[in-house]
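Next up: a single chain in structure tokens, the form predicted on its own.
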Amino acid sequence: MASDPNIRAHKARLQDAQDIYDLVNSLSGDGTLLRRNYAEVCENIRDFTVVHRATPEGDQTFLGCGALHLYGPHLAEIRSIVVKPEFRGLGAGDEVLEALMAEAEEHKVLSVCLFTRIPTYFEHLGFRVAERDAMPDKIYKDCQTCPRLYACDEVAMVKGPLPKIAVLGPREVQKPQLVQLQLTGTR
């Protein structure tokens, strides 16, 4: 829970799409987050939760966001979770995560996964490191098109049991076969 009572997470509305788009893409250049286009943010606005802080004047300051992507009752993914750098340390990230986990619980999702470069942050919420291949729906949905597919430096984490089924694609990720070339020396 946020230590500041003026910080509150709530389901995103279309009016939040521009803030989400700007923040997520501000961290996509270095690969921290996957780039999202504006239409994609609008189409998936119901996946997002945003966190705002009320000002004394009654305005709302956008602090950050996160999304819960549902693959089915077996798996959901927390994704695009980010807090503006100037607002980190206020509890806004925890506020978003708690709201997303409550939403997963409402849907009775068995497992929640996420991919991160800061696993220690998520351990305090009960996530544990897992093999990325244990979540083929995530791999099929996003990783197949990621430029870092075979050089990924993110840690897969899961809360709950590892899923025993996949609904989007093959159970196992198809890896390219390397072909050995026979070079014949002709001089």
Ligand SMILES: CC(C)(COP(=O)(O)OP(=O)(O)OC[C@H]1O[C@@H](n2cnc3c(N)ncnc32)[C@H](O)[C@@H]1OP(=O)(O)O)[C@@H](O)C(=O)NCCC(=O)NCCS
Second form
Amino acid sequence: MASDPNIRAHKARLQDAQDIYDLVNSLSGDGTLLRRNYAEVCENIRDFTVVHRATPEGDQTFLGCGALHLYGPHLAEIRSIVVKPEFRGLGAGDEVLEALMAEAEEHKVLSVCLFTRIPTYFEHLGFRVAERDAMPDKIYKDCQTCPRLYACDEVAMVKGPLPKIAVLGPREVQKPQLVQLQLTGTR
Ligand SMILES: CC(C)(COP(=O)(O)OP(=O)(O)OC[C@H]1O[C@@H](n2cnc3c(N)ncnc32)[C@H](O)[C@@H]1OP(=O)(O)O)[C@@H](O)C(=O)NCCC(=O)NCCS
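To test you: the structure above is the form predicted on its own. What is the structure of the form predicted in complex with the ligand?
Let us now look at the entire complex, which starts with that chain.
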């Protein structure tokens, strides 16, 4: 939790979309965060939590954001967690994470996952490293269309039991459904 009581996390509103869009995409170039287009941020604004600091003049300075994506009662994912460089180290990141975890708890989600390059940051909130294949919903949602699919340097982490079900994509491909390639006569 932030030691400064003026730093507070709260659910995002549509009027936060531009700040979220600018900040998330400022770190998407090097792959730290997944790129989000503006329409996607607006459409999913209810997933986002933002953190602001109240100024003595009564204004609110935008410090950062994060999102909780719900796959179902079995799994949610923490995404797009970021604090502006000039406001890091003030507890704003923890403020957002704690709010997102509380939200997952309100929904009684069994497990929360995330993919990250900085696993040590998430360990202090009880996340542990897991096999990425253990989160098939995440793979179907993002990884399959990601240009870094075969060069991914992110670590999968989970808090709670590994999900036993998936709601996205085929659960398994039945052998009779596999199509045999007909290569004869193609040259
Ligand atoms: C990760 C990030 C959100 C942390 O935000 P922050 O506001 O600086 O974090 P806090 O001030 O709440 O720090 C909380 C604790 O985490 C530690 N911490 C912060 N960044 C860390 C990092 N990169 N690695 C390990 N620990 C880290 C802090 O030292 C602090 O520990 P303490 O409570 O023992 O002092 C921020 O550094 C950031 O935006 N990074 C770039 C985006 C990114 O990598 N996001 C994660 C994508 S999955």
